[in-house]
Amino acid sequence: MLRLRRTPSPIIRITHWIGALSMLVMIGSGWQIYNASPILPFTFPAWATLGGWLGGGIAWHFAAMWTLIGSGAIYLIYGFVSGHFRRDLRPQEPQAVWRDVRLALRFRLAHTPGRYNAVQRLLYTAVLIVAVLTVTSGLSIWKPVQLGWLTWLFGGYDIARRMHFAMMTLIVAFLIVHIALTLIVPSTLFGMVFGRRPIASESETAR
């Protein structure tokens, strides 16, 4: 019989979607800003950018930055206060991660609704750290004079800019993996959208 299980909490769902949309806007507008002054021997195609020109890209980038910071702050506070980080995202031992990686590569990684496996814990914890580095490195190149101490911590403006680009690249890679895992276990998307997801048994296995 088809049942419904509530997961995750409304705060996590709302901040997730606000953060996801903000990140997509920041990526597209960030590529527009990058194209105005590339640091590598390539530029991004116009269809993948947002803003139309440098000024437009900057406007979109900063607008999305504030929504990302706001939703991220709420998520972090909730994660610590509710015990979500300790209970659900605390990384497991390397042996467990390696075991789940091998199972995932063979499309045999079990998924229990409401529980994060070792690979998910590692990826979600890592992307939180990357997101913090992305925002702080972005602030350091946005206000290199006012936030000179932050720019200095990143090794100077040029290194901070490269760090910002590298963190963006990692986030894009995470999004690709994240979407792929969602396609493998689509009920997770149902739960993130509606707060409840249908389950026919206690666990699902991607095969």
Given for the second form:
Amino acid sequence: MLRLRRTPSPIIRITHWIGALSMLVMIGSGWQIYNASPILPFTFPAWATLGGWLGGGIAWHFAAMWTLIGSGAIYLIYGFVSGHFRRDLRPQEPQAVWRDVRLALRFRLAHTPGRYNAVQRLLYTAVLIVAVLTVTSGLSIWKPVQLGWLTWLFGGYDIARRMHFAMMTLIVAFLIVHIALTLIVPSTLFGMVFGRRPIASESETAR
Amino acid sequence: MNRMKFDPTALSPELRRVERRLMLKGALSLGGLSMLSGCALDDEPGVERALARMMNFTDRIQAMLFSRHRLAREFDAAQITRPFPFNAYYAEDDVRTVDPAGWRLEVAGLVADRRPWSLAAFRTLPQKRQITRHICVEGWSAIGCWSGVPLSIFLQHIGADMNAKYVNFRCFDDYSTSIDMATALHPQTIMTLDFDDATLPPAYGAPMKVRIPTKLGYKNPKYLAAIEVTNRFPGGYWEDQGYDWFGGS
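Switching conditions: you have the form predicted on its own, so give me the form predicted together with the partner chain.
So here's everything in the complex, that chain up top.
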């Protein structure tokens, strides 16, 4: 019999996908904006950028900013209020992380639907912090006068701009790992889309 | 004063069409965003309208965030960027100049006194000096020292309708931009006559530039020719091509 397990709530699933799409738009359009005045000795290839030109990139960037902030705020409030963060995402002690890292590297990490292992908890918590820093550093370079205190907290306009870029890099690195692991354990994707798993197995092992 | 040799408004719809096409091509080039292609491929004007609506929303939020009393940070003389970068929609070799003695600022729109203003007349008004950061829409920034007449003082002198929505600037290098009245009345918005405590050089907009540290660089017009107080949305050189109109910082 198909037994439903504790899987991501609709609020988490909807905000995850709106946030994910917003993030992709933010990254592509952000690369377009970066290319107008690179801070490192390279630019992003045109095919990877969104908007076609600086004005277009800015239009996309600020459009997606609102959907990202909106879905992010709902997610964060829900995560704290519902206990999702405390229950499912709170990082565990270093020994547990080390144990799960070793299991993962040997492809022997058990993957129980509805429960995050120590590595997932650490990564998801970290990427949430990075995402908040990306948004706040972005706001500080968007409004260095009106939100001058925020720009000051980041160490001034130039440092805030580099911070924004560095946080984007971390998010892209996370995305690569996140998507790769989803492909290795595709049932997690099913859960994130439909809210439940295709089969009610006791546990799945990453192959 | 130099007059425009052609009417840029006749060209701008075509320019806008080209830019829009580029913007959409960029949207389509991100093949990974297959969710977008559904509407972008079948309904390009729909995406365009949605982006325009979002930009209007962003501008409304920016106007709400704006405070006439919140000042841009001012810096020490040692922090000034040297050399201060040249920036325009053309190369530095193509800078246009006028005879400062013959230059007059045209005054138009919702004002009591439309007499043109000479540089000498501007020198008789109270001056203000500021060392502030110029932030370009491209992301680079530079700190410069600017002095001149606060725009609010000039608007009082010409009897401008302070309840009007916009102040429009036209330049003799065929550039134009416009700002909201709240920004026009900000104490750091100045009609700049001097750069680095010397007469404004041609590269930075001689004989007059409007310096607005609460706006991005493209909303800081150089080579000023005319100022107009109006309730009709004026747009601007870059704004008509798709840059965000509020352009605030």
